[in-house]
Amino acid sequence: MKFERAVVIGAGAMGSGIAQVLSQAGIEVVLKDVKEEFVERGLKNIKRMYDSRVKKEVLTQAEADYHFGQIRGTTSYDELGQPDIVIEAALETIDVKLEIFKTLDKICPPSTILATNTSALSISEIASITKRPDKVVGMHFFNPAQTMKLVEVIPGVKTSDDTVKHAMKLCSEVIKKIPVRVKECPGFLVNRLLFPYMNEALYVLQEGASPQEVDEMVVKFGMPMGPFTLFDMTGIDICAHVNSFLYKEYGPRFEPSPLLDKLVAHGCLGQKTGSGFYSHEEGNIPQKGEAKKVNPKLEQIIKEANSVKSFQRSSKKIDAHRIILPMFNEALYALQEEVVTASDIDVGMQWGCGMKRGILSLAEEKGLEWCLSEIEGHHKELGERFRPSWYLKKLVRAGLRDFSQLLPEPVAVR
């Protein structure tokens, strides 16, 4: 299948980034949103992306002008033409997406692939509103889409193998991204693994650690930034919503700390409001090596969170492994459920959240038996957040030290 014409639904940050990526690959793009002002804002955003590429000498001005000219905006479904693929990047609300896909199914040619950029919603439910569920697939780009390499490709229950192959080919061969096939599950791969780690960082904060020391210890482990820096960048309200969703889907293993909801109640949403875990005063950006300023309200907010519900405290000294192990354990649950392959876990975490080493490399460093022993110790003290995967237990009982004994080639430390 050749990809020559595409439609992107939603002209926000994600939609405009996806449209830019497609157009630079030589694909004609229609960018649609519900209001003309949204479309214009999206087009201006794409123009800035191309101007930046010219400034960095990635493209010539003539090349940038040509690629930008491949994109046109619209507010009407009547102007979508005959696309080979539609990628929906609208609001992360199931009712909105169902209405969009119902309309797309009626107006697009039968051969058109309908993809959704959802980061968590059910691909199968979205596909069910159409008469072509075999042509519906998840293509989860990461923000900012114009620079991040990973795309999670998620088939629904009825998605055909051909549709998955075409989506993977579009990512790897046409737009030069790194696709990872992920079995449909709440949170897919990266968010599913990332949030137990971020949630545990909150509990550690409730036990008395500071945001700076937690951020520093996990960066030393191999994370590109600490969890509290990431919370503030992403938006604490958004993270609270995702955390609650995953808890609803997976149960006690994802029981959220009350701290995020307390921060939201205080209006401390991160960079966008000027304060979250850290203070973000306009024009006062910490220089490299300079410590971030902690939100002066944080101490009181933590006290409020601690009064919501009693929780167990660890008898062990807080270290990076306490925060990283929930991510490692969730990776084992994903392997247990055959959501991904072991090698794709490290590919996904490297290119989706910038890890400088593979999460499974923890087994190479410490051994699976050590990992299980630590997780079981935390489970005994801290409860269901640390319930170990039976798959991890099986590997330890089989006498395996790490994943190199399972794979044709050792998992690389990235």
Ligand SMILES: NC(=O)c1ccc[n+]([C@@H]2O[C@H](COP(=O)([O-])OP(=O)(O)OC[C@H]3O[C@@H](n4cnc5c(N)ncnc54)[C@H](O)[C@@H]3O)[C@@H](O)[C@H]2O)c1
The other form holds:
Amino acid sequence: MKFERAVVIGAGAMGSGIAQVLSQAGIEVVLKDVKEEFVERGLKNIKRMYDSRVKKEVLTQAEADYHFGQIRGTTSYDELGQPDIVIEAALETIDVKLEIFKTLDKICPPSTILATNTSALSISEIASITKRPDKVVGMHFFNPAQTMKLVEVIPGVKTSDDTVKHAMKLCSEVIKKIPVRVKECPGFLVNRLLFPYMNEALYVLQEGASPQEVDEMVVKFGMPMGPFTLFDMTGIDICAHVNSFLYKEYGPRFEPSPLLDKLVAHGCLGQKTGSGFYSHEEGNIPQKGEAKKVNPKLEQIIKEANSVKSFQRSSKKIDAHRIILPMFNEALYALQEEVVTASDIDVGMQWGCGMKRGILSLAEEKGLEWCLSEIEGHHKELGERFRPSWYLKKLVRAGLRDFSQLLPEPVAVR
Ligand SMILES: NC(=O)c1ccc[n+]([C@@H]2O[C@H](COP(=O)([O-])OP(=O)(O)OC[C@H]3O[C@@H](n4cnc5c(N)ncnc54)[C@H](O)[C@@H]3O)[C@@H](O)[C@H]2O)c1
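Can I have the other form now, the form predicted in complex with the named molecule, not the form predicted alone?
Next comes the full complex, and the chain you just saw is listed first.
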């Protein structure tokens, strides 16, 4: 299958990034939004991305002009042409997506692949509104789409293998991204593994650690930034929403600390409101080498969170392993459910979250037996957040030391 023409639905942060990436690969793109001003804003953002590539000497001005000229904005479904693929990046609301896919199914040629960039909605449900569920697939790009390499490719229940192969090929060969195939499950791969780690960091704060201490600890361990820096960057309201969504889907392993909801109630949503775990107000932004300033309200907010519900405290000194192990344990649950292959777990966490080394490779270094015994110790003391996956126990009993021993045949087309 050739990818010569694409449509991107939604000209917001993700849609404009995806349109830029497609156009730079030589694909003609129609960028659709609901209002002219949104289309214009999207095109302006793309122009800015191209300008920055020229500045960095990645592209010449002529190349940038040519690629930018491949993108046409519209507000009308009548102007989508005959796309090989549509990538939808509109609002994260199921009704909006169902309406869009119903319309796309009616107007696009039968061969067109319909992809959604949803972060959490069901691919199978979105596919079910169309008469071509075999051609509907999740393509979850990361923000910013123009620089982040990872794309999670998520088949729904009825997605054909061909559609998945084409989506993987588009990513790896045409737009030069790194795709991983992920079985449809809440949080897909990266968010599913990231949130138990982020959540555990919250409990550690409730036990008395400071955000700087935890952030520094995990950065030393190999994370690109600490969880509290990431909470503030992503938006605490968004993280609270994802946390409770995953809890609803997976149960006690994801029991959220009440801390995020308390911060939201105080209007501390992170960088966008000037305060979250840290203070981001002008005058409080640290100069190079200076420590970040903690939100002065945080101590009081933690006290409030601690009074919501009693919780177990660890008898051990807080360390990075306590925070990272829930990510590893969840990776083993994902393997247990055959959501993803072992090698793709490490690829996903490296390219989707910037970890210097994959979580499985870090665990191999410590030894799986050691990891299991730590998880079991925390499970005894701290409860269900640390219930070990039976798959991990099985691997330990089998004496497995190296996840490469589990690798299936390499996937023909990544
Ligand atoms: N922002 C992220 O970090 C991120 C990462 C991965 C995936 N996503 C997903 O990507 C999608 C878009 O997210 P975003 O951050 O770009 O949102 P955004 O709010 O920046 O942009 C959404 C755009 O979609 C437009 N839109 C709304 N309804 C539409 C319709 N019916 N037809 C066409 N356009 C419509 C809006 O006008 C807006 O311009 C969501 O599903 C989100 O969950 C977001």
